[in-house]
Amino acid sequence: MKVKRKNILKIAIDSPAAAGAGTVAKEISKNYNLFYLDTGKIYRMIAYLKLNFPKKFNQNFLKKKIESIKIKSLSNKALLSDQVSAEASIIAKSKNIRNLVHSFQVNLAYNPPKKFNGSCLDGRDITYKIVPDADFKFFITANIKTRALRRYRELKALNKKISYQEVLKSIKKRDKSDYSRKISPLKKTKDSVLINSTNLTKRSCFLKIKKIIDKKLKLNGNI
């Protein structure tokens, strides 16, 4: 990894699937001019490659793909499919794959492009594995029915033919996998601020987190 940039703002967010972390992380990044990385999308991209290029899928193929990742490519709507989500949860258990992704994530967290004031990453193991010394750590969650409904609406907006019950089942399966896996399981660290977004709008969730950040930055004389 390159020499770490000094005096940058680092925000780490962990959350279960469809808790709204990605949406609020984008708003936080925009507000503070931070480089944003949805780390879950990287595993979704790998899952997509595995499903679509099974014969080519090996360590060398994957390493080249990760090294050539363009952040814009992670916004591909194909990565949102339920099949890709399920596969992503499976491959996230692989030690070899996590090692390849780890260095990519850490480098962007500590060496964001110079036009940004820092970085904001969200995923499953960001607060304790990728950016353990983050200036701010948050664990965003919501009850499972709310999360399933959010994902269902998201998929329906993309004209995906899927039922709410199928999405709920998928979210439950994803949760079990994320929380119980031996390698980098999803967990709330003691120094992470818990944000329950069940009854919060996107705007109110953003403002709640912004208030916490601004208060500490003001105390430190940064704003």
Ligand code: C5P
Second form
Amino acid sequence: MKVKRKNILKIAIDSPAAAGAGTVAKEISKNYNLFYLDTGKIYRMIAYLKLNFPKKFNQNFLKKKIESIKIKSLSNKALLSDQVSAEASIIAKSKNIRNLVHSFQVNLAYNPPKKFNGSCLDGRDITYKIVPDADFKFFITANIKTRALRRYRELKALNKKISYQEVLKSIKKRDKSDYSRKISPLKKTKDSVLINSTNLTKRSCFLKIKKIIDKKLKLNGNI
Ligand code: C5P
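Could you output the structure for the form predicted together with the ligand, given that the previous block was the form predicted on its own?
The complete assembly is shown below, putting the previous chain first.
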């Protein structure tokens, strides 16, 4: 890692697929001026490369691609397809792949660009592997049908041809793989605050998390 910036605010979020973590993490990041990294997008990018450049797909090729990741390129809509999601959860089981992306994530978490007051990362292993000393840790979840419906609506808005049942099946499969894999499985750590977003609007989920953060920041005299 380059330098570890001191006195920055670090927020770590883990969540299963389509639980609304990304949406709320973006809002939280905006509110506290934090650098936001959706780590799932890195695994999605790798999955996309595997699907589209199968012959070139090797350690060296990936290393170069990861070294030259532009955060903006992670917003590419092609990364949102269900095929990419499924492949992402397959490649994410590989120790080699996780090692390759590890320092990229840690660097951004501990050394975010100067204009930000800190960082907010979301993914599957953020609270215990990438930012284990985060100031705030959250585990955001929602029941599976709600998550599938949210993802189905997102995919429909992108004109993807997919049914609700297909989305549900795909999310169930990913949950199973993400929770049960040997390396860096998805889990709620004891020191993470559980947020169930099933019956929360985006706004109320944001306010619930903000309240928790503000309370501790006030207690510590930071605001
Ligand atoms: O968060 P998102 O659904 O975009 O993540 C896609 C896949 O990438 C997940 O299903 C998971 O297998 C993998 N992932 C991971 N570790 C992370 C973030 C995502 O294994 N920190």
